[in-house]
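The data below hold one chain only, encoded as structure tokens and taken in the form predicted on its own.
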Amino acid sequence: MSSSNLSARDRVEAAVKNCYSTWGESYYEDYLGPGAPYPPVHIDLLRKLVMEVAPDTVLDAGCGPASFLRHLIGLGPKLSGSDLTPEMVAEARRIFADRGLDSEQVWQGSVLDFSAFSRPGSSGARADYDAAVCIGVLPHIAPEDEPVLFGNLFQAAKPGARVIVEARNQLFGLFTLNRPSFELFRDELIRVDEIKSRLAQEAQSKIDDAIQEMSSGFRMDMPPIRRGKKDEAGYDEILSRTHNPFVLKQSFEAAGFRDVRTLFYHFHAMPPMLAKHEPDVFLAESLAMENPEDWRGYFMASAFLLVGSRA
């Protein structure tokens, strides 16, 4: 089927699979290994949150190369994972097999397809997990598909189960003073297109001039666009959204989750573009800030978790 005949959802998922196709074997080391640019502080936080409910079964929807699941091995729960990208699934299965687990507990599937929340060939058994996590997935989900994802997670969880989703923090743009800051001001705060839609052509042109002047107050060349490793699209060249933690929490609650908490991680002691002046101090001071309940996380942390339970 040609790309022109694909649905919008299919086109997004095809781009995501293409982007991650070269990362299967290196993703974990690149982002969670000893040489990662920032220590993976969220792993300990996630593990604590999951194990607090003493789960018998855990699902990682969008597990990548078992990035998080490998940190639960040996702690008791039966682990399952799914991912959209075949290369990620292959690496996750290798990790499971190397550690003596059933590699068939990892399978390929889309988080937007509820059938993918159960192991293939399980005779249509109802997905029924004590805990479910969904990490690194929301950036690649279109706004209109978020209710589908949250609904699938809700249906996959037992009553009382803990469900955790992760997102990139849109409000971080209020702190970074760079291109994402400009985009946040233009698109979410000012909402330039809405203003222009109510104006005559000449006035629209003057609004464009004003926005162009505003852009001069930000480092529009930062951060660098993340390209692909080979000829595939890079992370910033596919759908890779950020989320307002206030708005996303409302959506999560609307899906039926209760007692929802917002927890922040990957703090930045200063805007990231200033780290070059004293990188060791910047890293140390940022790590010293890591407190998931610090209110400054709304602006100074680049990522957050929503933690809730199925009512």
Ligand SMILES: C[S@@+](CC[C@H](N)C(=O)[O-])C[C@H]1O[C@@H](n2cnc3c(N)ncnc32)[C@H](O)[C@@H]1O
Given for the second form:
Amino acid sequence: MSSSNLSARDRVEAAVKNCYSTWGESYYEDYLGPGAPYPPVHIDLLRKLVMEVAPDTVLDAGCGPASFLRHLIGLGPKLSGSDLTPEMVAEARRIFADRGLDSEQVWQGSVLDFSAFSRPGSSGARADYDAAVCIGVLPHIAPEDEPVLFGNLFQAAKPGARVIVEARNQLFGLFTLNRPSFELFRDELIRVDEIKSRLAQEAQSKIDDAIQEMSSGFRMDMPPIRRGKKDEAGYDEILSRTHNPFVLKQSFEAAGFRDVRTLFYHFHAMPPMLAKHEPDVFLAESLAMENPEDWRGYFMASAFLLVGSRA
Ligand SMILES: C[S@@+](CC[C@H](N)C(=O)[O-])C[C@H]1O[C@@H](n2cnc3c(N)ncnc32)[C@H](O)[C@@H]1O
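Since the structure above is the form predicted on its own, I would like to see how the form predicted in complex with the named molecule looks, so please show that one next.
Up next: the whole complex, starting with the chain shown before.
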């Protein structure tokens, strides 16, 4: 199929698969292993949230290399995982097989297809989980597909089941003083394009001048763009969105989830570009801040979870 025949969703998914194709074997070590830039504080939090509901069955939709599922092995629930990227599925299956689990409990598929919420070949068997998580996937879902993802998670969960989604915190940009801050000011707070659309040409160019001046208040060269390891597209070169926790909570509730809580993690004691001055203090102070319910998380944490239950 030529690329012009691909739908917008197909194009996003092709880019995601390409981006993650080289990460299958190293992803866990790079981001969750002992040498990771920041300890994976979310794993303990997620495990507590999932095990609190004493689930018999757990699905990780977009499980990567079984990053989270491997931390549930031996705790009781029957574990299932799915992922779009074949190399991630292969690594997750290897982990399952190594630890004595049925590797077919991990399969390939998109979180945007409801059929991919059940093990392939289990025809007629309804997805019916006591707990479902979806971590690191929302950045790669286009805004118009978000209700599809939330709807699929809702349908895949039993009544009363706990569902947890993770997202990157867009409001963190109010603390980082860099290019994402500028973009947040320009596109989400000021909404420059909307203002310009109401103005004559001359006034529009004055607004451009104002925005140009505003950019001088931020480190526009930070953070560096994350490129691929080889020829593949890097994380910042594919669709990798951040989310406003207030807005995402509303969408999650609109999908039918109840008692939704917003929990923050990966705090930053200072804007990250300043960490170089005293890296050990920065790390220790950031870890000391890890309290998912601290209101400062809205601005100083780079990630958050929405935790809800299917009514
Ligand atoms: C940042 S990684 C996170 C992996 C894992 N959940 C974790 O927390 O370590 C994002 C994962 O989402 C998967 N992904 C992205 N879009 C997806 C989609 N539409 N359906 C299923 N998986 C998807 C990618 O293949 C990749 O493995």
